[in-house]
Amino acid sequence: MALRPTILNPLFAAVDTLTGIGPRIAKLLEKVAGSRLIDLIWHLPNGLIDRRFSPKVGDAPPGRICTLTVDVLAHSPPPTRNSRLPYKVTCGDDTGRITLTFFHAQADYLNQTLPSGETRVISGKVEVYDGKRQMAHPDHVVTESQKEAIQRVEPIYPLTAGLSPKTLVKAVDSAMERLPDVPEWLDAAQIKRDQWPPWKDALTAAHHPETGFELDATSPIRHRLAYDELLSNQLALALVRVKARRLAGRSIQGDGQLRRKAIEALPFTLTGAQSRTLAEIDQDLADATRMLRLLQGDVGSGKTVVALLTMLSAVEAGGQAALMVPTELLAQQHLATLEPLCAACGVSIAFLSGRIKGKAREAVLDNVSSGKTSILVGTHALFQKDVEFHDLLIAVVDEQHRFGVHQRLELAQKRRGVDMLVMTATPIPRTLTLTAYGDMDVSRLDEKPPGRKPVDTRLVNLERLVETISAVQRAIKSGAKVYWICPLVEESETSDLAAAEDRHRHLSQILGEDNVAMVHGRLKGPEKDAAMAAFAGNDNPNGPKVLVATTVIEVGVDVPEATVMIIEHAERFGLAQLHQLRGRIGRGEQASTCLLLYHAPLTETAKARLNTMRDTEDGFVIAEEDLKLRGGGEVLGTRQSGLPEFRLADLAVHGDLLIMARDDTKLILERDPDLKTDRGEALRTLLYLFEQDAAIQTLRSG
Ligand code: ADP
Ligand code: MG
């Protein structure tokens, strides 16, 4: 088994290990940063103070950082009476004078620290006030002896409520005293084209910044430390993409018996994408290698036949197949979807979830075992220990991104050579494909299913909420079904609920109670799925036309004759969030309308998502717009994504790095696919730092 290289352990320590932090300091530590040295390492500046100006008392100029060598000349304390008033230092040189001010100062320290007839050195932002001089609370106050310690640029760390900025500069400094020395894992000939330090050079002067240009994304120093990560994400999946592929997969060819069976009961014809899409995966899956892809598409883009289709060829080739999506309501639906279908072709589909229990799991896991079931859909019960497969031969996974990457990887090594296809609704900008999939290949379906009416979306400010009701008053009068969905607040459940429970009630009262149904989050399944139900089915005509909704009903849900929704507060959602949400209306034969109520004013980039959504419905188009709005560093999504975080890489203005870092280890792996060489060796230290050990684990030993 592989081990991290001992030079790499120092970094591994608790932050607690460094002198002077105690209990208290290193929770702050691990709030803003993370539990260990390394983290305080990757924890980089975003700005500066430059204290190196120090000119005469006289000639300081107001709204600059200035650090003074002064005399203290005299204390004068606020009144007793008005604590309000600050504390008063007064101090001066030959050129002039300036007054320190100290609110809620406490007289003892401040004797200790500026004593008067003494020199001292302070540094801080000099302002006038009234004419004269002054500074309030300086930043640093040092005796002359320690003056180079504080004149110096200061680096500025994103912090946290009770960590200073000293204590944090401490720590990380006392972090980056312990940076071992590595051996170069980059390329030489790259290094030398652009320029870039060494690592622990590029570390030492991100930490350091002497100008803005150390801080800037696209300086040599934040490129290099950029693209060592990249260069270990790329590296990590290709590795672990090349030990799924050694995993011997089974080359499936169906008849195609059951497939046509199936395609002529459905109602209506394969798109291009979709037969395309089919022809990759048959490929795929008549290789002997495991097949390993990844099916984006829009919501709306027909995924689920898709799916349907590919498990039939494994129950061609007498095996099973399963389905695995998110949520129990999904699970429920896709099986509605998909048991007619399979009854035309006389295939056995059966369900699993958690809330499958007692005999009723039994009889299912027995006919799971003994290959009487083909295909068995349901949520991640599935992949439970007690849960036998006969002959599993395809795996597919839909709505990916609630999974996130490491279930999936998890996944693809539990069950050896099994042909996976994972389904993403979430239209992911290639750069982010390439980050959080580079381990497979990729299908797209680019085109929706004929007879889609456009959405009509329109922004409407959340003053007009009477004339929205009004509004849905109409639709419903008219036969529509209508969406409304309630904001995320706070991300506080509770309130959510509350904000949704208060629309509700609302609605009720002007609509009529039967009318409104809900369903959000804290529903118990069998009740979410008697709401859903109730609002989709269409056997009784007088069930509730309107559904109030938290975002549960994010993940593919399916009511054709659903066609306006109401999305409040929609400036709190995300671009991604929103684009899913839109995709439940518009699916049938009607056109449909989005109405996004906000909540003025809006922020210039609540605006601009907004102003997306209103202009394009083109989930790859969002996707980049997304990126390109989230940019600088904040990751916002990301988790609900199932994208992987970067800490010193960012995306939206990094992509460059990304391809560059992919054709790198195509390289790599092309010419030392067990990283044996110097270099690769140097490249399994670069795996450790960025933690990526399991990848490390499916290099044969060496
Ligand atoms: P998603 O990709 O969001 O999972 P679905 O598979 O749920 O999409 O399909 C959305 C709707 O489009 C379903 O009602 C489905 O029956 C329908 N559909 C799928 N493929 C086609 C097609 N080729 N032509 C017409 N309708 C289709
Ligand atoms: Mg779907």
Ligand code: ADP
Contents of the next structure:
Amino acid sequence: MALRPTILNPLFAAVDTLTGIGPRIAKLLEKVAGSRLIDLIWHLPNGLIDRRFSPKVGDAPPGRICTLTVDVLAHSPPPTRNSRLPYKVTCGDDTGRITLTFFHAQADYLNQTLPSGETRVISGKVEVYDGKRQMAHPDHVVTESQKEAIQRVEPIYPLTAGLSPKTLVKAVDSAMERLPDVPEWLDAAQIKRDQWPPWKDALTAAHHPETGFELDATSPIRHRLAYDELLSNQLALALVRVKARRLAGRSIQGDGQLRRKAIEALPFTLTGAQSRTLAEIDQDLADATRMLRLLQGDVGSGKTVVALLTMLSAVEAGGQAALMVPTELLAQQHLATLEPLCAACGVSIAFLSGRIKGKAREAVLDNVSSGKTSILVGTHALFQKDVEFHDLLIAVVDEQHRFGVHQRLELAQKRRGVDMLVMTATPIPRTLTLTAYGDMDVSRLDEKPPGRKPVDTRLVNLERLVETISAVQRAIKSGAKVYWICPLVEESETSDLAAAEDRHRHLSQILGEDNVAMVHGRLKGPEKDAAMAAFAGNDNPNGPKVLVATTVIEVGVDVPEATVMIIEHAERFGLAQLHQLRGRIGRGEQASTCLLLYHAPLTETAKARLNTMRDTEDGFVIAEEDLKLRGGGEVLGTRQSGLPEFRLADLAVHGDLLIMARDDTKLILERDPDLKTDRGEALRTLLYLFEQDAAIQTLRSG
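Okay, that one was the form predicted in complex with ligand ADP. Can I see the form predicted on its own too?
No partners, no molecules, just the chain.
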């Protein structure tokens, strides 16, 4: 795509280009909204103050915001020996008096702002103290000529410490003055049907709400703005998909021999969901265009087996396959699962990570480049420049959100048109799947392999901590291993770590130091791997039986002997996180128990969350419930999950608009695939406005 349309350039200027915004304020604005004018424009108010009510002083009701026209009668500074008392200014009109109180006030400033004998307009909350009306720190003090400017409905914005509402409102208003007139990108019939205002009018109204309804996500103003954002998302994904599909792939059709041998070597039969998914993948592989498929599988649903059977198709067709995993520990676990199955069907498999150096590395690379190695499993080391495949046909990426887009691109570009299968163990609600993977076909593994026992989940009040520790003692005596997850303390890694250290110390005193290990986010990779390996290993009968951890326990870490999961202060965790943590147990033949320790009393939301965990193990049900309870911005911790964050749309409310945007996108690209018509040009402006230009170039591995 061409450079950004010049009409939009003013919106991408830095906030410090606004008059009166110095480095300190710019930093605060960046913290609350972002560093550019467009960020201020997307920073919508979440409340309002109506300052239009303007009674006489004697009629001003307590507890209400009033805008009063008063005469300044007298100043009463606090005595010099007791500056903690407030500075008072007495004001009034012909119906009564009101005292303005200021703490830590500067006398010069107040005498200048409220000169005795003059008339001023004040606005703020009226209160009654000692039978007399007063107003503490009025929000506005202006002259009569400025009354109209403050006697209005005032938006309330989300703030940050050190930034005053007045400064933020002024900055947003200044940014809004630079809004250009843009061509309309929505269909005229749609605008008429939904009674939506033009884009610029909608934004102006959103920043100057007259009623509470205009703040609501379902109001026509907010609907229009949310739809614009969702349409830009769907259009960007669809354009990327078209581009990716144009990349010639190769029709991959094996004879099924290797796959049959691997299936015979499995200790279980494939689930219906696995068979269905493999049929979908086979269809993609046989097609001459590239496969771009997302495989969503709940914890323990058998994604690794599907990945292997997919990769064997590449080997049957005379090519190679690669499996990329985010951490060395997970890569080694995948290798341990795959090696015996590859041996059963006579396929060579190798492992590569950043830690393999020297001659060992050279040997792996030689075998890969000569084609001796058919399947390569590894970490991000797979996409480094010195890794050359003989004929890479299929690339599988596990826990795809842990990799940057560029890393996936580099693996896919090892050979033009490589078929891609990306996998995630994080169940994603259908609406969120559309926003993040609208360019991919999606398969779901929604059944667990036979023989998997359900996890018994119980809610336990933290007051029963002593009983809980006794239960842990009994469990480890019977040979079980136990995860003990420590609470999230807001967003603070140091507090989380302190909580884990305290619990580690406490449990070590009761259960014995050798029995209790700990992992946390500050440990370096090798130290973390060593602690996890000591807990997972069966070769040392005296190794740790309890692992105290913050939430760094990796998705996919497999310790079949771990049958107890204790999550302390479970009410502080999101549903998706609780589900992922619980997925660490219930992986062996033994019955497993998850105890959710909570601190009473619980909020209604926390109660709903914990009850959902107790009542179901279906990750997809949990993900949908999470979306309902927390909204699209929070669900699954989008910052960590690689899902897009929306500024104006809330998927918990605007899911129907997303479906509408997807359908609109299909029509647009059928009629105007290169966006060359007048509407197409306007839609290009929309893509740049929501910064989808970068997404169009690199969003997907295509």
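Numbering follows the first chain given and starts at 1. Heads up, when I say rigid core I mean the largest set of C-alphas that superpose within 1.5 Å between the two forms. Predicted, not measured: the structure shown is a model, and the values here were computed from it.
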Q. After the core is matched up, is the C-alpha of residue 178 off by 2 Å or more between these two forms?
A. no
Q. With both forms fit on the core, has residue 392 moved 2 Å or more by CA between these two forms?
A. no
